[in-house]
Amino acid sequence: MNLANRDLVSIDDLSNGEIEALFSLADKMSDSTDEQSGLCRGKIMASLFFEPSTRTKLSFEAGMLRLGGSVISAADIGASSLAKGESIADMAKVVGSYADIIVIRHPWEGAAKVVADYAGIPVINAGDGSHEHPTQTLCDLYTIRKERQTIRGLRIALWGDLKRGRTVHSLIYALARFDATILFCPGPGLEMPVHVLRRLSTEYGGEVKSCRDLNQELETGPYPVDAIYRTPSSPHQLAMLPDISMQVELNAGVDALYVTRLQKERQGPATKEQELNKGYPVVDKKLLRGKGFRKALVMHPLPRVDELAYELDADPRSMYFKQAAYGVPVRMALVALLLGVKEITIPGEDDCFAPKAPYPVYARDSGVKCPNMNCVSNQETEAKYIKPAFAIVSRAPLTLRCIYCDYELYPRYIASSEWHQGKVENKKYHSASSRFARNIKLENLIVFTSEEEAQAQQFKPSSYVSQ
């Protein structure tokens, strides 16, 4: 199968099989480096990266290089056209035409989505603020399936940072397609956001139980676990007992333990650096001799703090250098699919994730925002290039999804762009969840988040308006 010309700006725009089959090419080009030399002769890929970065940025560079290819870079907004106040958009159109393949890392969520949209070619996100980071990903799980052969049905423990951290945002889908139980340890205040656990549990299969909504209290060990997802292929024995069937999976023990630092570059400015560190959960020899990590494989993105302890690197159990070394060749096989100059033999469909049927978009400007404001979406270098649209996720109750950094809006009001007729008039908005907002044509639909967006536009509040 030929991979040619498509974009990875998040873990889900490859499949399961696709994933495999990778692994199996980057297995190869690990093995014979040499011999790949000339793949990619007379290509060029711009290495674009707006944020700090060592081993993303160095493994993407080395791999190209090790490819035969050549290599063009930005590494600070600053010295870019885009400190002048030049949109994303413009940038990926002219960019797209000095290369063959884009490599981005850039602050704002969804911005590696509008590369992609614009350059005209491939595209690959090396880390879009919070949002996703598919490449980190592809090497977590190349790391788990080189260590243990085998991805589905493990028990992988996220740690730390767990609302800022981009590479667990795009792990979690990864391991719920993959049949893994994930089990939730964060920092204080750094649980995973809503609109990723909701997303989880209604697009993989499987559920999430937190820890906190069960009537007793659950002995978590040594690690602050707060939730638990459980893949449908789980037993389910004792599903009529949760608080017993929850302290069964804990005294279990994990395969792994994904271990993030804290990510305070992307924390508010009124936050006290103290008050982020207190409290912070540390990996170290002494929690790695609790029963439940006797086994457990110690994985950590890089670069690290103060979270995990620098005695653990003679450990065995410790895969992080491993992690980063394999980034060369996985990263390698990735530019290789798709430039076209590789095909991969994709495993039977039973092996691949099928996603769901793309949810329709709503992009009507009726003053409706998405609630990130580090997303692409509302800055205003790129207003005009691209207006804030949503997939409208569910009717009841209504939901919206940022197309571009996924997060999620629940609008209060609703109207039709048929009932009225254009008749000022007639111009009627009404309560979200009245009746009218599941009768409405998806097409003729209008939402607000706020009396004042209807108004603005000459809508008045109909009887069916919520007081």
Ligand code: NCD
Given for the second form:
Amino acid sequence: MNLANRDLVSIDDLSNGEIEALFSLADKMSDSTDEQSGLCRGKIMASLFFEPSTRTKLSFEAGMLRLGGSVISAADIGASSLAKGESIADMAKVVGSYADIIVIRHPWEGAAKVVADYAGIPVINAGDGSHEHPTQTLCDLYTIRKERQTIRGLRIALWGDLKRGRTVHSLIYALARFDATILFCPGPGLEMPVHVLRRLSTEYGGEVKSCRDLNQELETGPYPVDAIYRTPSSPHQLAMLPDISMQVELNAGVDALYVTRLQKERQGPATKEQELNKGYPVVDKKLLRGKGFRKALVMHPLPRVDELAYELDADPRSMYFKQAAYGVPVRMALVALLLGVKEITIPGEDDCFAPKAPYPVYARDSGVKCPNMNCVSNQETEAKYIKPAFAIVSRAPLTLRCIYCDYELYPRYIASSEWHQGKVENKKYHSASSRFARNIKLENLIVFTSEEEAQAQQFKPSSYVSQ
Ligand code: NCD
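Now that the form predicted on its own has been shown, please provide the structure of the form predicted in complex with the named molecule.
Every chain and every other molecule in the complex is listed next, the one we just looked at coming first.
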């Protein structure tokens, strides 16, 4: 199979079979690094890191050099024309004419998608705000596969900043696709975003059970477990276990404990930050003595700060430096595939995963904006050419998902662009949950987040407003 000219913006851009075949290629790459040195001769990678990076940037660049290619880079935003107010789209078009492949890290959610939309060459997302970091997920899964010989059916505990850690966002989608059971162990106030949890249950099947939903006191003992996700293929369904004990779940054992640092740079004001720091869960020797961690791989995308004790470095369960080292063969395989200098054979039938295709898209010139202020669609330089656009993922309740950052919006009022008999007095808006609202054809749909918004566009309330 040829992956030439594809982008990797989200982990869902690769099917399960493609991921597994990519790993087989990475095995070959690491067994015979010297033999790969002619593969990308004459090819140029543009390495655009507008946020700090050590592992991701250097392993991409080392990988490209080992493939015989060359690397050009923009050091940071301050050293590029983005600092002069240039849009990401213009930058992407220009860099797309200089290089053969782009690797981009940017602080705005959705920035990598915009680069992919405009560059005209393959684009790899090396982290876009707190949205996704798909190549870190490839390194994580590759490490587990090396240690456990499989990436299917795992039990994984995700630990720390689940709210803003982009590595865990990409990782859970992939884990869910490979039939994992996931235990969420967030720091206080750092729970997995609702839109991510919702997407897990609506798109990947399975079930999310949260302590908060159960209206229980957190019976977590020393572990901050907050919710569990089970795939449909796991042996029992949570619905049948209403009195599920989180403590018991962890004690039952996990294959890996995936630790993340507090994403300080994405937090609000300093005082709040200090509060979060206070209760941030630490992984150390004492914690790992727990029954459930006996065979657990201890993973971390790095850099670590205080959440992972140095005393664990000599523990055979610690995997974090291996994860970083595997970054080179994994990214070599990915770059070679997207540049079309290597092909892969997918073993058996590929269990393809294509969640994005079926949704109709909502995009109008005026009206709703993405609720995420850090979304690329809400930035002054980008709003000149980006029209906010949303996948309509459900009509009841009406749910729109931003195509750039995946944040969800639940508009409360809607109207039809074809008002009755074209008479202005029939220009009415309705409650989005009313039965009438569901009759409006998708192509005519206009959504509003408030009545004021509807009235500002000269719509009047219909009798279906309060329903
Ligand atoms: C991660 C990142 O940048 O999101 N680091 C990495 O790429 N290895 C994790 C982090 O910064 O916390």
